[in-house]
Amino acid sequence: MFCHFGPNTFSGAEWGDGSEPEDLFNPRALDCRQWVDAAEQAGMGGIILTAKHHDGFCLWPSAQSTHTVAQSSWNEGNGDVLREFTDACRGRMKAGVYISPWDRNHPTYGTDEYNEVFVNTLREVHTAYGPMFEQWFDGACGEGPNGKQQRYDWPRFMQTMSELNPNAIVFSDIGPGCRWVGNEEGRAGETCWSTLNTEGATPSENKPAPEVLTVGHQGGSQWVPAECDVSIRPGWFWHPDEHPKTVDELMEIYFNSVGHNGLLLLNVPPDTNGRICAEDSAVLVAFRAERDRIFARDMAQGAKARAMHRPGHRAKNVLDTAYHTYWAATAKEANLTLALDSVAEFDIIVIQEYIPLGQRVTSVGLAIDEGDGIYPQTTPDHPLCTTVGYKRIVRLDAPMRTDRLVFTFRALAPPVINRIALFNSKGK
């Protein structure tokens, strides 16, 4: 989950200018544990807090700063959201943070001595408040409160995460953790590979542009897995006249996000107590109950699986949910029968890669078995579909009856395959 909170959420505005007064920020509820628990019951594993948005307005005391909850009225000077939400994820939920480096507010932005500041502000949050499982960086570059641009020493911020916290995943256009997906609809590409080719790039100048960015590249070389956010609402911040997606909007995101070898990013923008709004958070446990609904039975189960395999991964471990069990196959282009118990139906076919081992899998056929000879229902030209990695959800066009499956894996190298499971979306 994504939480955008500061005083754009008390301003109407989206991207503040960093003239705002401290005392426009002011939850006068803020209780980030209901924000934990909204989280929980969506099911999602961790909350990224935009701790400081292009604003420059820190959610927490900076010492770097003079724009920051210390110096409003809050609380008297003496809140601190950024400790309250760690305090309040800790034990229960990842905690990541957002840090922008545009800075609207800051005298320093436009020259070289502001580099030092972000490198310092990075090094105040993570120190005192880490560790974070994921370290949030907006590529947004513009204009400061002196007119100036900056010029964003990426290296060395990089270089400054790395020491502070190597196991943090860094997001930014290019990574080095995740990537932008290049868009802001929760959507990666049809064709997603986590790869990517980095060189020469930044996540501010010369990145690739948002189409790469979706698809990624194939034999890229730099392992960069998309990461998808967008909003529940059509803004990023809360807006008293906005309103959510529906579930079935959810949905679409998730299966093409998800669904699609991506991470999504759900962002729910705290209201102006601080708190997720009810009416958020019931379409948050709506959304957890129909993917609930979807993927409670899986109709593979009890199948037998046959293929070639290398020692020790048979093709029977794509049916089990253990995550490090998987079929190996001898050859760059493989087959895999499943056999049902009985004749099912089904209109969602999921496929897993085992990741550890790279993501390989550049197309899959899909074929019936019918006894008298096996009828193909897909080509070459039009797979079931093209990448896998980690999670491919496929939806088919029209549900489908059969009890013997036949799958055509074609791949970069003999494909490493964990689970497939079968569903039915219109079951109960």
Ligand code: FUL
Contents of the next structure:
Amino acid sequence: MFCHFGPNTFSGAEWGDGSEPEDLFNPRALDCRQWVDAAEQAGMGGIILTAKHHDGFCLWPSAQSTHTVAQSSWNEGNGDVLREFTDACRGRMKAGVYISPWDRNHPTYGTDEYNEVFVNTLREVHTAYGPMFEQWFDGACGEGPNGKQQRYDWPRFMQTMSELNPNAIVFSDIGPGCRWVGNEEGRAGETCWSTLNTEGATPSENKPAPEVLTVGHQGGSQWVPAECDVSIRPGWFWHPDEHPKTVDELMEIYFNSVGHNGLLLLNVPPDTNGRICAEDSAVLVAFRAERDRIFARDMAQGAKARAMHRPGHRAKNVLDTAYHTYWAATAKEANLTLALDSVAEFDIIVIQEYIPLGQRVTSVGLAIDEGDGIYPQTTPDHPLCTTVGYKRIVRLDAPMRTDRLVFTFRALAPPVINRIALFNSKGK
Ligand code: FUL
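Show the form predicted in complex with beta-L-fucopyranose, please, the one above being the form predicted alone.
Full assembly next; the chain just shown is listed first.
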């Protein structure tokens, strides 16, 4: 879950210009534990808070700035949202942090000194509040032609991160931990590689175009999975006249992100009380219930799986839910047959590769075996899906009824498949 929270929550803006009076930030009933409750109920694994957005306002009393909670009258200048947030997450939920490099308030922005300030800012957050599971570096900079030009010292920022918190996933347009998916609609490509060529690029310069980030590079030199940031509301910040998306819209996002080998980062912005509002909480709970309903019964359970395999990595391993058991094929193109207990009707097929051995699959075909012959359901031009990656969720145009499926995997190296599962979205 992403939480955009700051002066914009109170002003109605999406991009504050940094001149907002500190007193504007005044959550009446801040309750970060309630954010964690909402995230937990929604089945989220972590929360990333905008500790400093483009307006430069710090949600913690930073010594690097005079535009922070300490200068506001909220809690008489003694408040610290980042502290309350990390305390609330401890033991329940991973905590992560967004710190915008673009800063429309800081007097040093546009000079070399700002790089120093920014490094010290990272140092404060990652020493006094850690360990953070993810550091989010936003690529946005809306300075116009007469705006300030800041040359970010990316090598130093990244070096600082590896010194302070080597285990944190570092997000930027190009990683190195995970990459921006290239849009803010929660949509990874139909083809989505976790690999990307980043030679010669920085998070602000010479980077691949957004459409390329959506797809990644087959055979790319770096491992930089796509993260799909999208807001539950029209804006990133909470505004009184806006409303959350519907469960159907969230499900579409889920299939297009998680179902396309992406990570989903769903923004649920706290309101002026400093709480996730009831309307958003209700949608989150319903979104979780819908996923639980659809993925309740895997019809491949109890099936028999057959395929040529490498020693110790039999086809039946695709049917258990243990992550470290997988089927390893013997060739780059390989078939796997699933013989179900009885005829089943399904319209969703979930496939997972065993990612510790890389992302290999380039396409998957499907045929059904009617006993008297094998009937292809797909063609090489129109496969069941192209890439698989950590997880591929394929939605069929129409439900399929059969008890015998033959999958054909084509891959860069003999495929290693962790799981195949079948679901019926209309089922109870
Ligand atoms: C963008 C920002 O400009 C938006 O305000 C928001 O923070 C979004 C997640 O990233 O680049």
